[in-house]
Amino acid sequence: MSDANHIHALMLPFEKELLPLPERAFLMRAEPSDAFDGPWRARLVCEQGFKPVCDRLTKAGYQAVARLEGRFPAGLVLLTKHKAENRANIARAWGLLEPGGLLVCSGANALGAGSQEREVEREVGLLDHLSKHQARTFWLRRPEGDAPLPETLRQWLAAGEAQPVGDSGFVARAGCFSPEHADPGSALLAECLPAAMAGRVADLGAGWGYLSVQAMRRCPEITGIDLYEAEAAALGDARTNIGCLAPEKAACASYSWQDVCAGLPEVAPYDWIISNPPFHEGGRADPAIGRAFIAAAWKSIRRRGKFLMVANQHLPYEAELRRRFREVDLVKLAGGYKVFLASNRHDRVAP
């Protein structure tokens, strides 16, 4: 996520009367911020694949899509960590521009942006730039006309697509959560689910689909798992993985861009609910994150039903677990991880 500095950088030009206000611009990455207040409100329109982060777009009334489309006069970018993923937004956001269309991005230092600066005005060229609130700020207009996509920003495109996760047949890209492996933790929780996992099963925070793929190979007697994860492009990829990796299992499985922490919709009470909780928003610690997924777990689990967890071993969720459940048992104590089997939920819970 970024910080206040890095989107206040992104207004300078504008603030200092270096661009035009544009009519209308996308937001790539976005986040509601006071910097966006007044004329700009009613002139973006947000991409946010992170839900929780749309979901306050949406609240701060701002026009919030997981995946853009269309052109537009003028686009703002703000940088990641990922430079893959720099690359491919802005390579995105270069052909989402009508002709002669604005493009300004804007990045902290500490996460490569003058890095990105330069390569950028290498391979298609800048304006102009600021430094400023410990970020950079660059531009650069589309040229008139119906130009292709510059080959380089071609190569950037097809970088961000879903790339092979080592030689798994899994795919899986950039931005999303340990794209290059399979996490550890939940490679953990595949060696711990049963065969005789059976009935309808969820799997909270799925990601690109790698727990579920093991479950449904694993365990024949599932008869439909449905996935729940944050991230609109994970849950893309987990849709292709299962389709290339379990298809004969792939017509009972269902795909939801849902925000764990803020509850799971109301639907039939499922007999196991499988997770590795995310314990991070952007570069902050959370332990309160993988507590939401385990009330989230109470809620939408029937009541003799199992729930299979992973967490990394400092994190403190025995309590929040025996307080949900009536019986816990640690299967599994391995580098650095600890699985959970919880079941036997507790029919009501102290606030």
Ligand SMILES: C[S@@+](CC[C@H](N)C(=O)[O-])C[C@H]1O[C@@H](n2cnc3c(N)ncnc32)[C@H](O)[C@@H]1O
Second form
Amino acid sequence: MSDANHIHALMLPFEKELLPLPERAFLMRAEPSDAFDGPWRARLVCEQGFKPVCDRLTKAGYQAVARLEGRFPAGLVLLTKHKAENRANIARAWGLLEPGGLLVCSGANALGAGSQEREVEREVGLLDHLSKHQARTFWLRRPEGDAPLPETLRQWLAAGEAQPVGDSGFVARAGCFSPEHADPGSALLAECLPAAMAGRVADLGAGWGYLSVQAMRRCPEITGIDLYEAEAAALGDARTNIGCLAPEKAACASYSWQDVCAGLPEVAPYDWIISNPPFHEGGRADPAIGRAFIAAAWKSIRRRGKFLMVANQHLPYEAELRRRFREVDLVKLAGGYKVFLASNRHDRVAP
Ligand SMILES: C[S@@+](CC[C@H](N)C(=O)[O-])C[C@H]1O[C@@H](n2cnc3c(N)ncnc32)[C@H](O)[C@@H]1O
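The form predicted together with the named molecule, contrasted with the form predicted on its own above:
Entire complex below, previous chain first.
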């Protein structure tokens, strides 16, 4: 159990017959798990905005969507480490319930589920709770009738929407990468964007669009920019941020909800690719993700195209860059980050 403890904890009130098995339920921040084997799997509508996990859910036979709609007799919420995201999910979950509907939430103690539980108890009221598998599980019912969303939940919902990123003019939301300020690694890469960057560009792991906006501002010869991002909500905010550019620039951007590790779709190869690749999934550091981004960039770049990427200094990407590209230059090393420019001045190396 370990990583999935809170998923097993989520099922406990049903297993202990403290709660009846619902006919149908939504599951927010869903992940595939053997805890849902048996009667659960066919009853769940799973919400997962992170494409790789959404794809895994679909492959495992779950009904998976990026964003839930409709009304349900019951809902389940898996809590993450982001308090504002959890609050917004709980408020949105309340709104998705039919009157009298049941909401069950579970999260790992280590990620602050205890304080989240106390807050929900104070602000909305709980039916009951239990504590097992180093996790907290608590549940409540939406009142019968047409009660409006309680004021606190309204505030939680609003706080989960995109918020200003300092005074940068950008917006981003809790739960996405670096929502409060531009990432220092990305800022370093932005300093290295050459004014001569031109033609068709892709931004891999575009987040809320910081790098793409910088590229569009600094490089007037860019004719199109394609943003690839796995987190659906971040991609929505990227669209908002790019939308603040001059209309003719905003019009040449496209947005793809994409697992870059699975490769890019078949499009004409790019003149330039930029990226600040992720190196975590679900809290686990994994440089294989960055290596998969390098491979995806290499496969989708023109023969004379260039790949500009930034990484934390300790991440071991040099070997993969050199395996894929003929020329790899370290163009900047500062503040714990390194920026590489990779290109194939001659023929490509074999995959
Ligand atoms: C280090 S952040 C960089 C974000 C943005 N480019 C910036 O500079 O602020 C990496 C981004 O990659 C996204 N990501 C993680 N795994 C991904 C995957 N498999 N495919 C596509 N994007 C992914 C994350 O959601 C995150 O937004």
